[in-house]
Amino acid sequence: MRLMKFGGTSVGDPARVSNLCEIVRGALALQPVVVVSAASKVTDMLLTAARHAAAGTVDASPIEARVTGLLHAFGFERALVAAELDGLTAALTQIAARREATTELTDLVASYGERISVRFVAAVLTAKGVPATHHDAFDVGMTTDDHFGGAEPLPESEAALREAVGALVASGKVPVITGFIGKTRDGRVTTLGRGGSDYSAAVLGAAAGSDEIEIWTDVPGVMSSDPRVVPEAHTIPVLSFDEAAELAYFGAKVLHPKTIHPAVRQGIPVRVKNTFEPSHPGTVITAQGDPGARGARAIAHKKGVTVVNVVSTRMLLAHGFLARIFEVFARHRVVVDLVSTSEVSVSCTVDREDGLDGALRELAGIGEVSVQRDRTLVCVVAAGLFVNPEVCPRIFAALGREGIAVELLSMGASAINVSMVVPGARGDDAVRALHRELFGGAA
């Protein structure tokens, strides 16, 4: 069985949907299971509609116009997704009545993007001679906890998904299943967080015993850097799970950071491919990666990062300093990326400020707190950092030539990444300088 996940750009216009159908047709011998995201821009439109509903305005017309435009391009009418569009309006009406877009209701609204997409894609496949059926993930076993906005599949999902997907594949039709969404045990709709379609596809592929998990997107694999910042960036043919996870976590846009974990657990290769270049081999991600790889592999970056510094001379030689700080972050559900410590200080980065204000108030009781916003986190993933004496000096030489100061530094214990925080305004300059130094290319 082959798990094929198609992102929002792959279902975002008629030409791309037609291309998706041909890709699936070419994979019929592999017994494909298709997972799709909402069409590009639809999730953002849904979240905007939820915010407007909280202010008292119920208006699903922008989403309906986007959806019906795609339907009409293939000769389908609104009736194909009428129940979903009506359900969306009902959910927005609930928000308007409460004057509050709770995370639970926001998840319900956001879920309709994928629920519409599977019905549309399955209908197009069938019309083009590839018999397909549509399924909401929660109807084939995707049961999650109730952490709305970032839910996690429960252990019981694995067996349920394995049984249900096996039966669907055995039916001889191509199952088209929603990414991104699930349900709690008591039937409330959840989402796995933005980008969670990749994650849910990997969960589903791992549970069902897929021979490979394909992530179809709009770039030809995992690139040596973001091609929007570094036009000369190149595709990396082979990555290890560890390398790909570091890149995903530290800003690479091709993969959702959680995607790798279910595949790692089952030893299933993940391949990233381009919908419009299906013959391009893309990037394959395996447990071992490329055993012969040496030196820099890729550069990832995140913009809009916040640095939190906690200094307390009272904690000199005292045990429990780090524990107290991270207990505060945990209580407020603040996710920390990088950490750098000294005897009396801790500096760390966060890329989302949800819960941060409350955490900062508590941290003020531990020590002197300062915050630096609008920073860029740059991560160089390289093979054999602990035994290769060349990579780190070249990194700092390249940044020094550009006059870019490193404000925070962390070297991963896995010996495959060096991560730095630089001023936000110099983030793109830093990425380009590092790519020129480590991979060559335009000056």
The other form holds:
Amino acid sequence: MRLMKFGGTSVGDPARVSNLCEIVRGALALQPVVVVSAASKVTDMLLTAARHAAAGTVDASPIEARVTGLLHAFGFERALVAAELDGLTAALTQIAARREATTELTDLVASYGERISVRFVAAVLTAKGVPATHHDAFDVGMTTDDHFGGAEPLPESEAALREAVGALVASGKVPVITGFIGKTRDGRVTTLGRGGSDYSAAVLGAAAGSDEIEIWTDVPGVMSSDPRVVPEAHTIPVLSFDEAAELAYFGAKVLHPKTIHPAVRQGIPVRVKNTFEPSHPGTVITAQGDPGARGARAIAHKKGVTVVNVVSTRMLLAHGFLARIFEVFARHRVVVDLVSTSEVSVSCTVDREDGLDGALRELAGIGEVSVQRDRTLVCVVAAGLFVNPEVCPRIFAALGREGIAVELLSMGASAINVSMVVPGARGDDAVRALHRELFGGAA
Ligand code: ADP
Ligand code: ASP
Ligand code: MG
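Form predicted on its own done, so how does the form predicted together with adenosine-5'-diphosphate (ADP) look?
Let us now look at the entire complex, which starts with that chain.
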């Protein structure tokens, strides 16, 4: 079978949905299993509605307007997703009653984007002569832990998904399954975190034995940089799992960072393609990557990053200093991306504020803590920095010419990435200057 995942933009406007149908029709011989996201903007709208509900206002009308606009474009009525829209209003009402959007209720609200999407996409496929069925992932075995907002599929999901998806494929209709969501063992709805439909697709594809996992999106593959920042960015035809993982982890939104794990475990290639240009081969991500690749490969960046510095002369060379700091972060579930140390200080970046306040209060007991907000993390991925030693000096020369200060620096032991933090206001300039230096062009 062939797992095909379509992201928010691919199910978010009528022309793209029509393309999706033709792409799936063209793949029928491969026994496609389709995973879809919520239509673009809908997850953001749902999260906003949850916040408003916590302040006492229950209003699902912006989501309803967006969704019915899509339905009407294909001649369908609200009735197709009435149960989901009603479920959404009920969840918002629960939030309003408590005056608090708990992570659990927020996940329940967010889940409706994908639950509406599968019903819509399956109906359009069927109407266009490609018989399809719709499924909520938790009904086909996607069981997760209870870390609402970033849940992990449990190991037992694999066998359950394999069996259920196998049966659906055998039925001869195209199954359309929700990305992004699951349920705990005791039946509470969870989400896998923003952008999590890619991860769902990889988990489902690996469980069901897909020969390749296709991620259909709005750009022709993984590119040398985010084309929204660098219009000259080019598609990278072949990437290794390691290179793709670094890029995704350091901000290339085109792929959820965890997507690669299930694929790596089973050696399944992941292909990223453009719904508006189906004949473009896009990017294929394989275990080996491109053995002929040399020098810089791509530049990823992540905005809104916070740097935490802990300075402690008392702790100079003391054993257990780093362990104490990271134990605090771990307990508060704060994810640390980059770390850089000097004799008396530790600096690290975190990409979310969740849990940070509590962690900072505790860190103040270990050393002097300072925080820099609104930073941009820039990551250059290269094919072997040790064998291509010219890459690093070119990075610093390019940034130096632009007068951009590097505030924190880290080079992974994997020797395929150099990551740095620059002031947020210069983030885009840094990415463009590096792209110009490393790949040429007029960016
Ligand atoms: P989808 O809705 O299909 O999941 P996303 O918006 O999550 O799509 O991801 C696609 C977007 O990722 C692109 O529109 C692009 O702006 C962004 N992006 C960031 N870095 C890269 C990169 N290196 N290559 C391609 N796209 C990138
Ligand atoms: N709809 C979810 C989000 O916007 C998941 C996804 O699109 O991958 O984050
Ligand atoms: Mg995405």
